[in-house]
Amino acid sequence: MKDFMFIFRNTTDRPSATPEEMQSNMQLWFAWVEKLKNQGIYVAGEPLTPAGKVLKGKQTVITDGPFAESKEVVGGFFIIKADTIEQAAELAKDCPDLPGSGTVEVREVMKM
């Protein structure tokens, strides 16, 4: 099996959720992680804070980021195991944020 990364993005202009809606959404995420763990394919995952820094160019300019000019933010990541990227993409379909404005980028982790 290979390692694949799920990169979760969401828009920053979504309406604010109530505490109950946020709790309900977190329960969906916890249930998804448990499902992946029970299948023996969950490796790791963490949410990311919205703030960050971006380093760019030969002069190594450091700016606030990661995507200050974008309406999308990377909210977190998972690393899972799958045989193919198609299988990994099928597994990503359970992401709780997909019915809303969320997206999942699926990338194979290159072995070094």
Given for the second form:
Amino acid sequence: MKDFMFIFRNTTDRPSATPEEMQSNMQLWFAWVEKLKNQGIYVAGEPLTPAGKVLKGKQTVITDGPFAESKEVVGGFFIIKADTIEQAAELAKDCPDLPGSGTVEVREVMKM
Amino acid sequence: MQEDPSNEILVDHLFRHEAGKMIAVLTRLFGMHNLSMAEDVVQDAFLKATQTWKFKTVPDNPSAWLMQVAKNKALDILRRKNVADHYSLELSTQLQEATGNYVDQVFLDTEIEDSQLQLIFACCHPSLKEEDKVALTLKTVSGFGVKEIANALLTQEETIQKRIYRAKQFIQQNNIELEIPTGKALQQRLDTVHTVLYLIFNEGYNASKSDELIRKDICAEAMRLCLLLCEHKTVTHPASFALLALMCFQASRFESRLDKNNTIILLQQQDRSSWNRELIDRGYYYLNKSSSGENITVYHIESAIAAEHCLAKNFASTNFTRLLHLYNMLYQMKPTPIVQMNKAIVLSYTGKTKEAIELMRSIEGIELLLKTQYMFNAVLGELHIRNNQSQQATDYLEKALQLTQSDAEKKLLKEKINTLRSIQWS
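Next, give the form predicted in complex with its partner chain, keeping in mind that what was shown is the form predicted on its own.
In what comes next, the whole complex appears, and the chain from above leads the way.
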């Protein structure tokens, strides 16, 4: 089995979400993590703070947030185990943010 | 990796319950005119919680965690404001320390309850429109979202948004303070607080609302706020106890009003053994406590009426004569069509169905009410059934069917109409 990383992107501001909706969304995530853990394929997960810097080019211009334009931020990542990237992508489909504005990027972790 | 017990730890509606508390404390810090700022801080704290908790674990004490995030954020805002207001660095350092102490003070548990009461009183300012008060209280004191309020009040989201906006604007423009009024002003303000809590409970209790879960939450919220009133030393008033007693009696029947298929079970057919004994006992306790003042309020009488139903072992042994007497008293104080309609129902149970129908017809503006309100049609239909006038009964019930929006009520009305038809044909 190989390691794959799920990178979660979501918009930062959700002014319309009620406290109730936020909480139930979180509970969906808990349930998902629980499911992956029970299958024994969950390796780790970490949140990332919304702010970030992008370094680019020879002059090293440092820009604000990696996705400032689209207001996208990486909310965090999971590392899970799967045999193929297709299988990993299948697992990522359960992400509770997918029906909304969130996206999941699935990348294989390269073993050095 | 540690096993994640977060599912067990996280309480239902934790965010909603915390929202009210946090907003109460924060508005005390920022001032009532900065209500939106307080809401932003709360929203931020929740966002931070969702973003970190879903990847890690829920902290042992989620409420304290949320409160701490809100506190830090509030300190940040207040300090930044202090620095902006004062040029001397030395002075601002001193002010920062003072700010910290003050903020700590406000975040003490006992102060939080006080802040919540102050917020209730501010949201129930007499100059605000009744409908605005209800929406504002549900949003700020009870942490309901606009969508949920709209759902519960059967209103459009935009309408609720407008009401809240209008209320906030009013608070800002008129410098409404966060305070518990004293003396005569307290008495007046309490009256409106009671009305708002009564309306909130009523919204939740009304069977025509669609979302079962939100309905119960709204009733529970009204009871929680009323309990806050009852437990506060300087605010306590017999009417608050009477109102809480009324809510306890009504809530005790919550579970028995609908069956598994979401069909309404009428008082007559309800399984009285499923009524919540504990709530009924609490009702009597508060009803006793309410008998201390010199004035009898509508809440006293309404809770006495509710208590009467709880006293009866079954429907048939209900003391309808005493109920009629209570409704007469209530009508003196609150001469509304609804009270008169209920009086008519009780009258019919004392064996005077014809008089009850006449009483219904004599309600002021009954023609218009029958055109717009399903309830008056449903009651007249029922009274005509009891008076063996099946044609009239069918007409009223069909009109009621057209007017109600609730699926549960439609079902009940259809059943009645079908029964009537089968009797007519046989």
